[in-house]
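One chain follows as structure tokens, the form predicted alone.
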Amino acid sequence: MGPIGVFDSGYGGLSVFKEIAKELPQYDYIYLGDNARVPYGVRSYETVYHYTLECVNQLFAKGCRLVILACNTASAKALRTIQQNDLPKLKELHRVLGVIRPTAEIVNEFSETGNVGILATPGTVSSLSYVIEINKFFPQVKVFQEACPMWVPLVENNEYESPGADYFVKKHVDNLMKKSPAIDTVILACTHYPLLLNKIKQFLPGGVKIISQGAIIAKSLSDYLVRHPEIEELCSKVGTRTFFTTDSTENFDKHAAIFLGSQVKSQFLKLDHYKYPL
């Protein structure tokens, strides 16, 4: 038995972790943020895959048998390859889950016009993962995407409430709505984006629903553990929370307090930053 692992390229996954721990407080968790190599959204498929696999293996080595990729870019560019190519090679039962499918499965509960907008990193947009997954469940839904390359750096650098953020948020919200004025539901397809929620609401037309992923992923994980008792039995239940970062622990702790609303004390985890192209 071991903790449930939660991985993100940086701080954004803490918005998902917070909801998971709230929904399932009895489990042990290890959170790993690869802050030294953030952002993932502008990197190649190969690089994102190698970075993600390296971090997943670190969580496996720390006893995790179930890992949640609380990162849309990692879910879009690395999850399928890890599930199909890497997990079958392991002698013991391990599972890795992403955040895209659970969100795609419930989009019809929000949209009445059948026009859905996606705000995401360039990597998630180019993968077409949301378009593919949503159309699997709801072929009639029209999906419109907008890549927001500056939004993750704004959050990672604590500039998400600054006046300078207004320009970049308004620019991409306006671009998205120009693609279809009938959009009535917008998915924040990056776990960093909830910190920009107030500004996004400011520039979106009134009445447009915003889907933030944290609570959705938490409920989906709860259902998954019920449906897969062979995995649930491998998850330890003492209620511990451990945080690792590949960069400054001081910076991580400061940002984590913003996301979680409480203080944490993280540990530094050294990775081979030069093994793959930056």
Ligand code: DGL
Given for the second form:
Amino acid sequence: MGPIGVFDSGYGGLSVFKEIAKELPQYDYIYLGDNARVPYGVRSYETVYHYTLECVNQLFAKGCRLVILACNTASAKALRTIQQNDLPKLKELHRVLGVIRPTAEIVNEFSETGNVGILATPGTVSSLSYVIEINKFFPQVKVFQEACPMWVPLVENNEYESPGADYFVKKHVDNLMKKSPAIDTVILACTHYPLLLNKIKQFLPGGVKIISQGAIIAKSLSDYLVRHPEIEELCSKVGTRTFFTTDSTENFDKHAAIFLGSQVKSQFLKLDHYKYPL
Ligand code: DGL
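Starting from the form predicted alone shown above, please give the structure in the form predicted together with this ligand.
To see the whole picture, the full complex is given below, headed by that same chain.
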């Protein structure tokens, strides 16, 4: 038995972790933010896969048997390969789940026009993961995507409420709505974006629904654990929360308090590349 691992490239996954821990408070959790190497959204498949696998292995080494990739970019670019190539090599049962499929499968609960907008990192957009997954469930739904390369840096650098953020938020919201004025539902398909919610609302036309993933992923995990008792029984239930970052713990604690609305004390996680100083 071990904690449930929650992984993100940085702080964004905390918006998912917060909802998971609220929905399923009885479990132990380890959150890992790869803050030293954020952002993932502009990096190649190879790099995102390599970074994600390394972090997932670190969570496994800490006893996690189930890991949630609370990062759309990692879910888009690394999840399938990890599930198909890496997990079968392990002697014991381990599972890694992502955030794209659970979001895609409930799109119909929100959209009436069948025109859905995706705001995401360049990596998630170019992977076409949302287009493919939504069309698997709802072939009639039209999916329009807009990559927002500056939004993760705005959040990571605490600029998400600044007047400077208005320019980048407006630019991408306008670009998305130009692709189809019939869009009635917009998915914040990056776990960093809920922090930009107020600004996104300000620039989207009234009446367009905005979907954040946290509660969706929490509900989907809860259902998953009911459907998979063999995994559920591997998840320890003392109620502990442990936070690791691959960068400054001081910075992590400051930002995490903003995401979570409560104080945390993180620990530094040393990655392999520290073995090879330049
Ligand atoms: N939270 C990650 C996501 O959902 C951020 C990606 C990044 O590191 O650029 O895609």
